[in-house]
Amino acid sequence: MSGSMRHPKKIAILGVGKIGGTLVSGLLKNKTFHPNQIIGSTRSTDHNKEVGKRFGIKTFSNNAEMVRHADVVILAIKPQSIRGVLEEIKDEVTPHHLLITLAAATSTGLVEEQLDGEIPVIRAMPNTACLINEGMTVLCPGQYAGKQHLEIAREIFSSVGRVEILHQEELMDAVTALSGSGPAYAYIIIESLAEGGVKVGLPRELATTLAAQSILGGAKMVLETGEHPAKLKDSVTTPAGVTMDGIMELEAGGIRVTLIKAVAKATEKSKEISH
């Protein structure tokens, strides 16, 4: 593994779009880094100016030049752009850098192969809830990334939510299918519960609020108590009560098996497109 790394003086975010911009916002809001420690780039000069003005950071139109000024390089770009961007910056990347790739279905091995030398690479899978600082990010180190690199990556992504570390990269497709796609599954559940509320007479806006807050509250109970979801479910389910009848309908409809199958199917798809 690569040697230790000092705390980064500058972070370069290649692609200050939705997720890249969210990271910048989180880092600044939580004072993890000062604006003069963050630099960014986008595809267009006009957008670069807009990003610089919005966040108060320096922006570049040349990715290679930006890398020369940074310690940590975050590739907040789409998978189809990864090879081209790595080609642009590879002559400037050294073992003293830390590269963090957010490109879905893109292995650390692919990034390492395109770069010269033993470059520390970490693969990160954040989800869209990072937009409201309630994200879930999983970090997976490449062969040259050490403990200190992971701690730096953890500090960065903790600014927008929870962080877990996974050392088995073959499981990152499952992570993509569960937490990466997870918000979409939650939206369907919330929408369906709200429709149920409307069916029994609740105003739609109220029904949506009740459904969303109930899911949020249940999720926080799991995370903050550390209790198994089944135990928490049982604490709500009184004998011969209302909840039991509702649960029986959910089970009859196959919700448990359907959600399991959704994660399994999405994992298969992620494996198909991985490179």
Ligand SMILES: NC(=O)c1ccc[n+]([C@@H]2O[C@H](COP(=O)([O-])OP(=O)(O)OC[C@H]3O[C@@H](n4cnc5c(N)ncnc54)[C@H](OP(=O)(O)O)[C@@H]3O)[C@@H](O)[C@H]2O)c1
The other form holds:
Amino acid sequence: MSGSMRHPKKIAILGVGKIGGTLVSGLLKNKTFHPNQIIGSTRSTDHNKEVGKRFGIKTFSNNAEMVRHADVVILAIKPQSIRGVLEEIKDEVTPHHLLITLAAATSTGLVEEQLDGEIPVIRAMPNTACLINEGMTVLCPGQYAGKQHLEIAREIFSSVGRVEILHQEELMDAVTALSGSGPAYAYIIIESLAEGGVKVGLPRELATTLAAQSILGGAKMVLETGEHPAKLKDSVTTPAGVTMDGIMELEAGGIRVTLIKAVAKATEKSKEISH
Ligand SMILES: NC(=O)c1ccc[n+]([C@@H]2O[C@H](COP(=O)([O-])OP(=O)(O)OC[C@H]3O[C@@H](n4cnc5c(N)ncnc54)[C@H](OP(=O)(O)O)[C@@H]3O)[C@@H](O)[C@H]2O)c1
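What I would like now is the form predicted together with the named molecule, since the data block earlier showed the form predicted on its own; can you produce it?
Everything in the complex follows now, all chains and molecules, and the chain you saw is the first one.
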């Protein structure tokens, strides 16, 4: 039965904080779900009320009751709260539900273990750019989640950006280190390019816009043309031109190896804290 799930009737978001709230707003904005198909909870009663008002959705103070009302349950709580919340809801979760966990460094196995029966679980790693519908979410199914569950999760996260599916959960630490942390790396690159602009006389605000739009344009060129980044780089590098001098400085500063090592180190850290 769990493998034959259709479009969900109701989604329960346990933890309508930063990422949970972003999801609610994306799902409503894109009309993927009607406000009466989404229910949410937070820890504090005041926040619960505020969330209800902000999104026009029904909120609950009892997570188990929410699960009873929903067919898809999204755990958007901090990793340290996962065990406690699973304990609260375990008696209500059935194989007809789909559980999607967003908690970083928390395996589908850990979630499955806390529950009784063959519960379809999907681990999702979104990033902060979901806030502006440019998110990158990677989905990884647990042992009981099938194709249709993945399609439902894809539909949900497509409302806030791009979605990829990965079947090797051991690579989720690498995903966390690359696309989860990626926006932070991009901010540093943009900030540094802008500083370069300021150094050579551009007003800071203009320099920041030029840097950010250039990174956005470069990223879109890679995604939309499907060309290898090296080929695109070659196409802006005129022989004996300006860009080549800039590239030589980047190479002398070890930009490539620095970025490679950043992802490798962050992956190690994610592995270290995973359970
Ligand atoms: N933010 C991101 O960009 C991002 C990206 C990828 C993955 N994640 C993952 O998403 C999860 C949430 O992160 P976040 O940044 O959104 O954190 P957050 O803003 O702190 O949100 C967590 C929410 O959970 C609520 N909460 C805590 N205990 C609860 C309980 N027992 N029942 C119901 N709700 C409860 C909190 O309520 P109160 O507001 O009342 O305290 C809060 O609204 C984390 O596991 C994180 O690893 C986040």
